[in-house]
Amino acid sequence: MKKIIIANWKMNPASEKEAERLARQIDGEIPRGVEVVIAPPFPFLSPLNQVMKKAKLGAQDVFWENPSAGGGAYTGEVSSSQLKSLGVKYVIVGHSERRALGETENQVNKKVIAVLTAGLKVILCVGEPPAVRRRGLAAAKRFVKQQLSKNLYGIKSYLLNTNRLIVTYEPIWAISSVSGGKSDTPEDAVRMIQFIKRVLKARVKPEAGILYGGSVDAKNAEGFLKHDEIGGALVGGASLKQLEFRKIVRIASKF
C-alpha cells in the first residue's frame, strides 16, 4: 500500500500566486510509490487545482451542513459538496487546532459523516493532549479510544468500510507549536498506531491507513514511515519548505 503524505498549509502562504509556485514545485517531482495531498487555505483550492497534475486536492476543514439537503444559512462555513465541486479528494477534520478552538467531538462526528456521505475521503485527526500523555500511555490510550468512539459514533457500516477512512494520530503534545520540535519516538508512535488498528477492526473493512502526525520534518521521517503500521504522515510546518518536503516525498516513496 502506498503511503500517504499530506501537506496541511494551514493559514499559508500568503498569496495565490506564492502557493501555485510552491505547489507547482510539490507536483513536478512525486515518485511512483507514494500519494501526496496538498492542504491549502481555502481561497487556494480552485487554482491549485487547475494547476497539480500529481498531488491530490486536500480541504483542511468542513462543515456539516450542505446547501442542497436545505443547509445555507452558515456565515462563513463551506460544505463537503462545494468541496467535491472544486476536485477536493481529501479533508482534514477534528485537527488539534480546530479542537483547540472549540470544536466538539460532537462536531467532528458530524463532519465525518458529511465527508463519507459525499463520496470523499476523511482524514480524521485524534491524539492527547500534554496533561493526558503524563499520566502515561494506557491513558493516553483510553482518551484515543474515547476520541474514536464520539467521532465514529453511528456510522453506518456501508460508510465506513468504503476504504475512505484515514486516521492520524496526531499526539497534541508532540506538535511543533505545543512541544518546541519535540516529536514523538517512533516505537511509541507505533504502539498507539497498533492501539488504533485494534479499536477499528472491528467496525472498519478495509483496515483503515493510519497516519502520523507530530512534528514530522526530513530528520525523522524516515524513522516514522519505515515501520510498516505507519501509513504517512500529515506534515504541517515542514510541507511549506519545498526541498524538505520534497525530501519526506522521496523517503516515503521508499517504503
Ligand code: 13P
Second form
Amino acid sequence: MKKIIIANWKMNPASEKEAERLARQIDGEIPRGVEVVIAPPFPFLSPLNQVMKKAKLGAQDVFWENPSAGGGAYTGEVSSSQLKSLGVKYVIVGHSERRALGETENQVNKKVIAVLTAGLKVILCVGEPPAVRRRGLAAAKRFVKQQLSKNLYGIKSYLLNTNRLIVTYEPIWAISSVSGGKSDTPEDAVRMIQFIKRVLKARVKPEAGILYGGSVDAKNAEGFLKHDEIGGALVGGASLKQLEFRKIVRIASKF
Ligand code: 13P
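Target state, the form predicted together with the ligand; input state, the form predicted alone:
Now the complete complex, all chains and molecules, led by this one.
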C-alpha cells in the first residue's frame, strides 16, 4: 500500500499567494508510489485546487450538519458537501488542537459520520496528552482505546468498511509546538499502532490505514516510514518548509 503523507498547514501560511507558491513547489515533485495530501486553511482550498495536479486536497475540520438547501443556519461552519464541491478528498477530524478548543468526543463522532456519509476520507486523530503518557504506555493505550470507542460510536459497518477511515496516532506530547520537536520513538509508535489495529479489527474491514503524527521531519521520517505498520505521516511544522517536506515525501515513496 502506498504511504500517505499529509501536510497539515494549520493556520499557515499568511497569504493566498504564499499558499499557492508552497503548494506548487510540493506538487511539482511528487514521485510515484506515494499519496500526498495538502490540508491548508479553508480560504486556500479553492485556489490550491486550481494549482495542484498530483497532490490531493485535504481540509482541517468540518461541521457535522449537512443541511439541505436553505437549512444552513450555522454561522462560521463548513459542511462536508461544501468541502466536496471544492475538490476536497480528505478531512482531518478530531485534531488535538481542535479538541483543546472544546471539541467533544461526541462532536468528533458526528464529524466522522458526516465525512464518511459524504463519501470523503476521514483522517481521525487520536492520541494521549502528556499527563497520561507519564503514567506509561498501558495508560496511553487505555486512553486511545476510549477515544476510538467514543469517536466511532454507533457508526454503521457499511460506512466503516469503505476504506475511507484513516486513523492517525498523534500523541499530544510529541507535537512540535508542545514538545519542541521531540517525537515519539518509532518503536513505541509501532506498538501503539499495532494496538490500534487490534482494537479496530473487529469493526473495520479491510484494515484501516494508521498513520503517525508528531514532530515528523526529514531527519526522523525514515525511522517511522520504514515500518509496514505505519501507513504514513501527518506532518505539521515540517510541511511548511518545502525542501524538508519534499524530502519526507521522497523517503515515503521508497517504502
Ligand atoms: P508537528 O509535525 O509540527 O509536530 O505537528 C503535528 C501535527 O499536529 C500534525 O497534525
